[in-house]
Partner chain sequence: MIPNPFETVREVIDPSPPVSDAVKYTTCYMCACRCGIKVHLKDGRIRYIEGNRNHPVNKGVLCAKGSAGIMTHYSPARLTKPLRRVGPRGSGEFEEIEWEEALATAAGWLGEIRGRDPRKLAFFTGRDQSQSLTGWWASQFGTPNHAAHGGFCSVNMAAAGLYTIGGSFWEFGEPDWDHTRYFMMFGVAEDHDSNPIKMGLGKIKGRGAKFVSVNPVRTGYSAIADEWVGIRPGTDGLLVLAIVHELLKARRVDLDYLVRYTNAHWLVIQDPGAADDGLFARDEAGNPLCFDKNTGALTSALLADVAPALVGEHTLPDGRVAVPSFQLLHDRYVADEYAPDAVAERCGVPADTIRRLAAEIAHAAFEQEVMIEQPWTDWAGRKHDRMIGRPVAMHAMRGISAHSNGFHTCRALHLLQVLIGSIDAPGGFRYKPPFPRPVPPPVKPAGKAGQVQPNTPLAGPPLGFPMGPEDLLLDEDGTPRRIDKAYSWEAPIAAHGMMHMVIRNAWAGDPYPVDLLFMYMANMGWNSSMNTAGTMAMLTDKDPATGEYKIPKIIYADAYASETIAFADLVLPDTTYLERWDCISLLDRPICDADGAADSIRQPIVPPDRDVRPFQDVLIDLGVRIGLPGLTHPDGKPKYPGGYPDYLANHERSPGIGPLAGWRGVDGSKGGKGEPNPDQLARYVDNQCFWRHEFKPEERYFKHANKAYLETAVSLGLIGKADPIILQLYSEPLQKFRLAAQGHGAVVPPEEHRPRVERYFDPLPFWYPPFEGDAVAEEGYPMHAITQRPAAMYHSWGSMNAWLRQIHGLNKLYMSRERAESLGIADDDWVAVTSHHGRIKAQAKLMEGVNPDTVWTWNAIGKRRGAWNLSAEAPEANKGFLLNHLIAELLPERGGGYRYSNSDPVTGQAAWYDLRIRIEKVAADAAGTVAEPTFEPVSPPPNPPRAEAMLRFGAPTGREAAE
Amino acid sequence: MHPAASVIFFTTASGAGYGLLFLLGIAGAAGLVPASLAFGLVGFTLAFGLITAGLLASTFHLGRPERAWRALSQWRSSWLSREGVAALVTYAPAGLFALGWVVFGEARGIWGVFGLLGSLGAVATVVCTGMIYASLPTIRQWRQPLTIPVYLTIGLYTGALWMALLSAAFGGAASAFLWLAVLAGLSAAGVKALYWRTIDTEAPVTTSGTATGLGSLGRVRLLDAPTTSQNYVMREMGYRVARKHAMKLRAIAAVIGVAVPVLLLLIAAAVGGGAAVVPVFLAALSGSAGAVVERWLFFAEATHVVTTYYGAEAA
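For the form predicted alone, could you give the structure of just this one chain?
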């Protein structure tokens, strides 16, 4: 599949935003961080900014972005519609939680309930995002149980990196969030490694034989191409990444996405105090960049069954 920049930005930015919102709701309701104006203002600006920018970017991939609102009416059958509904619903309790934190300086009690509801909405929205892809039977790399855990763990990890930065800069359980980010990063790396192993070793769901119904007669191969020029299907569905490049990009995602941030977080834990802000900030930037590379590969490595009609032997 051809990786669209708008969708990559949408899934990584909103994932980090929802991860941060989830942690703000839990930490605020539990009293793990101070309900100070600075912490709340920067934290919610960052979380809502990432979420909103990501959701707006997702409309750029539509043929008629101005009609994106109509997708909300299909929530009974469409995971894309359910994602939009979940995103809008989440704004309500999360906004009230932010109001209590920033304006009234209180994140517990009834305001904490709104925070927990916002956290629940964040998880639900990310699940819906993952299900947009996991529900497609035409792409085997997405139609599997690990797709949603990948979205959830990477969203939590990138959100934890920014939460660790906030706690280091404005106080709270700074060391706890540093170690949470380390644990979340290692968990995300483990889930993604298992995902890559799965898509590399599992048998193709569709072959040129099963697609044409001629497989019982022997090996089926393309004699003449269905078109003599590049078309939309070939450009969008038949995008290919050379195997050697995919492996290099996987290594890059692992290094800048997890190895470097974890090392920086360990340095921050060792130095402590205000000096920890710089390495944590660099860790958040590196981890976010690694998430972008991972998400690019998520789309680029996907093979659509329609390509079996354009010369691919399997998908």
The other form holds:
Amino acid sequence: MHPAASVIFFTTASGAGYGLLFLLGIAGAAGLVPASLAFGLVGFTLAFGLITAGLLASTFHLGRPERAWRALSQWRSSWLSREGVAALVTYAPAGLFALGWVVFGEARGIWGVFGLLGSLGAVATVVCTGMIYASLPTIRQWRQPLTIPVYLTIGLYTGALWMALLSAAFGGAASAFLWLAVLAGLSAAGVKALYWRTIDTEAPVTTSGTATGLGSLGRVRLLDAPTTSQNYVMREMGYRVARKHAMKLRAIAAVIGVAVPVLLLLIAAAVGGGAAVVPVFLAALSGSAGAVVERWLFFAEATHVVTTYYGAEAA
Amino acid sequence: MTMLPATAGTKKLGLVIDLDICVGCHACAVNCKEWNSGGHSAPMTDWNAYSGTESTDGDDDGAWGVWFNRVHTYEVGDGAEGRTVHFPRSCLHCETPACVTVCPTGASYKREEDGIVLVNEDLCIGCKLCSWACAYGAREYDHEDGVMKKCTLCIDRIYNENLEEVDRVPACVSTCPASARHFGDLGDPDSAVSVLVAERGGYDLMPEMGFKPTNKYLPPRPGKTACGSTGAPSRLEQLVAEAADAVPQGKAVPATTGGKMLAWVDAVLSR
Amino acid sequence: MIPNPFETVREVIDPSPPVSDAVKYTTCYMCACRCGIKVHLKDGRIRYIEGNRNHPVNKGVLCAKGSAGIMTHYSPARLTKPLRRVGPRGSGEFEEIEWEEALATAAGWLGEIRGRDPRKLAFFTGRDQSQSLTGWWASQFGTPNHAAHGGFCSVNMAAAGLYTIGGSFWEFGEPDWDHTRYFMMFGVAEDHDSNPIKMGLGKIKGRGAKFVSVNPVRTGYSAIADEWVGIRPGTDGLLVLAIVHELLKARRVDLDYLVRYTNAHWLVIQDPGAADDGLFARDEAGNPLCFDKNTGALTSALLADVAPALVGEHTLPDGRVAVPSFQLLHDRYVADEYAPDAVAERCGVPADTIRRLAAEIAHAAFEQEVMIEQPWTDWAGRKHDRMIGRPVAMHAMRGISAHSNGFHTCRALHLLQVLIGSIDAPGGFRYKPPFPRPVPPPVKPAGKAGQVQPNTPLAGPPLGFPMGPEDLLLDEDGTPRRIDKAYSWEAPIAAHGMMHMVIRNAWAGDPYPVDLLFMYMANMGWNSSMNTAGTMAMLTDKDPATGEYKIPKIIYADAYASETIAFADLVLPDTTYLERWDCISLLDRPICDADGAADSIRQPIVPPDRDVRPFQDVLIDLGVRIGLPGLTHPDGKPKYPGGYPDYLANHERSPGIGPLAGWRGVDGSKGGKGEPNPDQLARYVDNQCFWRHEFKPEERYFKHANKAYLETAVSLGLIGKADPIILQLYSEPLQKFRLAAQGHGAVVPPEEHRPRVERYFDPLPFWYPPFEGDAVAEEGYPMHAITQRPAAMYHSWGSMNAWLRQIHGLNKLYMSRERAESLGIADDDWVAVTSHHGRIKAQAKLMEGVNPDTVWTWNAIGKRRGAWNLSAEAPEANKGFLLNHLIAELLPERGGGYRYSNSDPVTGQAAWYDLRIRIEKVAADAAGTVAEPTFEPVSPPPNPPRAEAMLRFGAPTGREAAE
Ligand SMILES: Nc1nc2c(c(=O)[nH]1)N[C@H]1C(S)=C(S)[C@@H](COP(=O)(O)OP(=O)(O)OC[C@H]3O[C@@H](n4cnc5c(=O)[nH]c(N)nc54)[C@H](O)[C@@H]3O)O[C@H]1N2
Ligand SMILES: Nc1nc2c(c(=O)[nH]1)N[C@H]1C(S)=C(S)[C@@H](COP(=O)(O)OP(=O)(O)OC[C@H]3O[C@@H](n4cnc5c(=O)[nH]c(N)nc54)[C@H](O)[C@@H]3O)O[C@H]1N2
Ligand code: SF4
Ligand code: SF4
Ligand code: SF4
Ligand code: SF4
Ligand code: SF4
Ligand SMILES: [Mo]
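Next, report the structure of the form predicted in complex with its partner chain; the form predicted alone has already been given.
And the full complex, kicking off with our chain again.
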């Protein structure tokens, strides 16, 4: 699949945003962090900023962004529609929660309930995002039981990185968040590693034989494509990353996405106090960059069954 | 609407494509493009039409554009034993297609009355998700209009009272020189297309997707290269043997006169 | 109203939108098939073109090219105004001029030449569909130097057929799609019967008849064949004659058919060394003789009530011996050299397969006879209760003809069909009118010494059918009289001329220089020439002594900015096919089918929006300006002041016969022959632009001997006399040339040509290796290279078409996977392809269904940079390539230093597919590698219409307009 920048940015940014929102909600409601103005301002700006920027970016991907509102209508069947609805719905409790925190300096009680509802919304939205992909039967690498866990753990992980940074900067259970981030990072890595192993070893779902129905007559090879130039489907669905390149990128994602951040987090844990801000910040940046690489690969490594009409033997 | 029709209609309009006689001439593809250039989904935008003006999305210098029907050519099997199969591909108007259910806006929908899958271009936001969901590459994105387009099964022809009745078939069907394309109601087991499918073992593409395509493909018939496949004796050998005594072996011109040579030719023939 | 984002909006569709506000009928010209089309117009623009359901050719279907007509019509490559060259030739630098100036200039050049020496005009046309006008114009002008594309196209097919059965493949005959049980197709990718063949194949496959395709490549039609025979190029003659061998050995020939309809029983004089050796023995009246078993005497072979012998030595009154031609035939083909085992390796077809094919043919022909319960009467007045057919049909085209042995191979194919008795029998090959015609048609080429005079029309048409050496166009000393050397000893039966030699000969001044090369609709500066680079050099070459171009003046009439435009001194821009009157005439290459005679017209659908004129009008205008007698009254006034439409309705070629056969006679009541009808074109327009006369059921088969048909054909003006047409297995005209080569007769070839003429003018078909392969070393050039026509592209005419160029925007060199892998070549590798003449670079594509010794590519996809108003980056110009660069117009030198043209020795047919090559992978190429050779881009003509980057055709008539 063609890795479109807007979609990669959308899913990673909003994933981190929702991860952060999720943690803010729980932490706020549980009083794990101070409901200070600074924490709240920066935290919610960051969370809403990431979410909103992501959602906006995703509309760049649309041919008719001005009609984006229409995407709400089909929540009965469409995960994309559900995602939109969930995202919008989440804004309400999360917004109230932010209001309580920032304006009234209170994140618990009734405000905390809003916070937890916001967290729930965040999880729901990320699940919807994941389901957009996981529900497509046409792309084996997406239609995986692990797709949702991948989205969730990475969202949680990147959110936790920022949360760790916030609490390092503005107080709270900083080391808990550090360790949470480490844990989330490692589980994201584990889930993703499992995901990669699955997609690498699993049999393709479709072959040029079943695509054309000619497989029983022998090996099916494309002699001539319908046009000598590329078309939309070939460009959008036909993107293929070279295996060697993909392996390199997986390693990069693992190193900058998890290994480096975890190392930095450990350093931060060791250093402690205000000085931890620097390594945690670097860890957050590195982890986010890793998530972008991971997401790029999520697209680039995905093979669409339609490619079997255009020369691929299987997908 | 995005939900599939709750009560699937009994009418399932679609195409049956005969791979045994498709010569891969692209007539259906071009005539489709031509009809639809002025039809329901017009225009069928083309980019870089004369090259040198590569549009943002182009990654080669060729022209490219929106087509609802495309003809591939495959080789099946190896060497001389194999065969070449031309393979036209357009929307299959599936019964349970994901292209419809994934659509967030309701732009992509399946008609209850005849099963045709359409895009309402006034609703479409161009999210392209339906094109990801389609297994058959049948959805064509028009960058300029920012909306998805696709085969309409010529909805603006098949019911069109401004056309003579015989012409109320899809453009690709009426133009196909080899008559490799058939149109009809696959929901009616007695329709001509259903009978054809039953007789010829018409099949679904990628059944594993579970989309239940309405369109069917008729397989190429087996080749007739075996001895006796036309009912002919495997060799003329017996005949040659019977004739052998009458034919001079390897003699040069004009040594065949007289004797019983050419006796068979020497029959009395009347003009 | 506030929209509810959660509402599911349903689309309201109008299932009955108006399709158009006007419909007009005309004839497609996206290729030479000439299908009827129905053009829908909306707001004065073309909205949709579909096949005309009532039309005899296509019956409603339309191919890819036809469907893309809109894009051809609105192409930005259209020329817009007459042009005069201002830069050097070949640069493409022009200035626009007015028509008056263009016509005055052309008329000045033409008039001067006509007054001095009409031969100094070489007027050649390419994919011309108005040859009855252009040929007549040339002959009015007085030059023999005229031909259309037939010589480089498929004259082998035409000539072999016309000299054997009085009809031919090409689009002049058709398989009996409704009755055949066994259909063999040799070397056909498209042919001119583009849609009818596809329709027919669909039909026979549906009926379960067997379809065999003999073709080195398994694409297109061959893909759906029940059996594909991947023959080695140039060896079909062997395959066919091996089948004949098997049939003869098994006694599976239709002897009754032979004595009734052919010259099998005609006696051939056996007197080696004599001037009439090998000619038919004739009686005093000139009738060929046969031996009548009833009377035991020699008698006229033409009589109906004889029992002719097909074997035996018979003594002629003068004591010499003669044998029936069948005996010669039989003895030749039963010889071991034509045994399947002897030919199998050379053909690349297993002997068992050949034997099986023969068995299947025999089985279909003799054990699956078709019977049509339709009484008919033969030429002699004998009544037959039914029509009995041998349901084996064959069709062949350029895969056979574009070889230097194509004439004989094609004759062999006809011979095979005649032997099994399937010619024009139910289930077999069927003639399309005006065929059958006498074998060969009684028209001789004009252009002999006395026949060319200043300011005088030629004594006849420039093209015809020689019956012997006396009909050649030679000077006293044997020098060819035509610029292309047609009808010379190089190509005595060059019945369609030799367009591929015109530029070379004119440049070399061999046999003489010309002053003006006038071309129409022929892209000779690129894909229709052999040795393209050399041809471009010849067109621009100057005589160092005078500084003048070797070809002093060139006029070219094209509708588009083709490669050849750049070489013209004067460009006459034509309209598109939807902007003019045209005529598909029975005098030319009509649209008949086996069941009816038909012709058709094109009418202007939309007026031109540029300063262009229909070429036919221009030609008539020029003719008037230079005072051609057929076009002017004695006072100089034009005979057809209304231009081409006026000519179409009112011109008579001979009394009662004009360009159009329908609605003749003052009141339009006559068909075929009759007085001109001033309303004729209107009647055509009313009848959807075609006319058809359907034959009665009893006229439809055995046309060569069918009394009712022959009489109808005479009444329609198709043939002169209702005499039976006798199929000529043994060809006497060929033997006459052979005798001349042996020194007999008044016109004999110069010594150096004699062995060649003697060898190739064999009265019976035979096989010999194609010349090029024979002349180059097998190890150096082990592979064959051929081209095919893609169904969705017409020669060069499709690259200006925004839709078609998406389908074929570049071409690759296809080759066998196995062979490629052994050479280390993978898909998309760049390879060097070398022939004895040149080297090109192209991208490889591996495939299964190709003869392993053969590479091939699609024809005419490669373009010169800058041509066709495409950008210089166009893939056609950078990845696409032209095989023509490898094909020499002359054969490699042989003993004596003379280089014959790369043509069939009998007909002069260009031997495109004799090409031999070797192929190597070129060292790793950088990205951006382009196909070679490359040429300087030509500049587009001044003020070409803007080529839009994005096309939104139909937008104004579609949804947007409705909103
Ligand atoms: N390698 C190789 N070369 C081949 C062949 C092959 O098989 N292989 N085939 C050969 C054969 S059989 C043929 S017939 C020739 C064909 O060769 P050509 O007869 O040269 O055919 P085209 O390339 O179509 O070029 C015809 C010209 O007609 C122009 N034209 C198109 N429409 C109109 C119109 O309406 N009016 C006018 N005035 N001009 C128009 C086009 O712009 C083009 O310049 O090619 C030959 N060349
Ligand atoms: N779509 C389309 N239609 C056209 C044209 C076009 O350009 N495009 N051009 C028109 C013109 S001008 C012409 S002349 C006709 C020509 O019509 P065709 O004769 O069908 O033209 P080619 O493409 O030259 O086809 C030659 C076929 O012969 C095969 N072949 C080559 N060598 C041999 C051989 O030695 N033996 C055998 N058995 N096969 C061989 C090739 O693989 C190819 O399939 O088509 C006309 N129709
Ligand atoms: S028009 Fe008919 S024969 Fe031609 S490609 Fe389409 S389906 Fe095949
Ligand atoms: S072919 Fe594709 S677009 Fe058409 S209905 Fe099926 S899934 Fe949808
Ligand atoms: S591109 Fe349009 S039709 Fe397709 S899913 Fe998105 S909104 Fe629906
Ligand atoms: S049914 Fe109509 S829209 Fe669909 S492929 Fe055929 S011509 Fe095109
Ligand atoms: S075969 Fe195609 S291009 Fe040729 S005349 Fe017919 S429709 Fe036109
Ligand atoms: Mo041709």
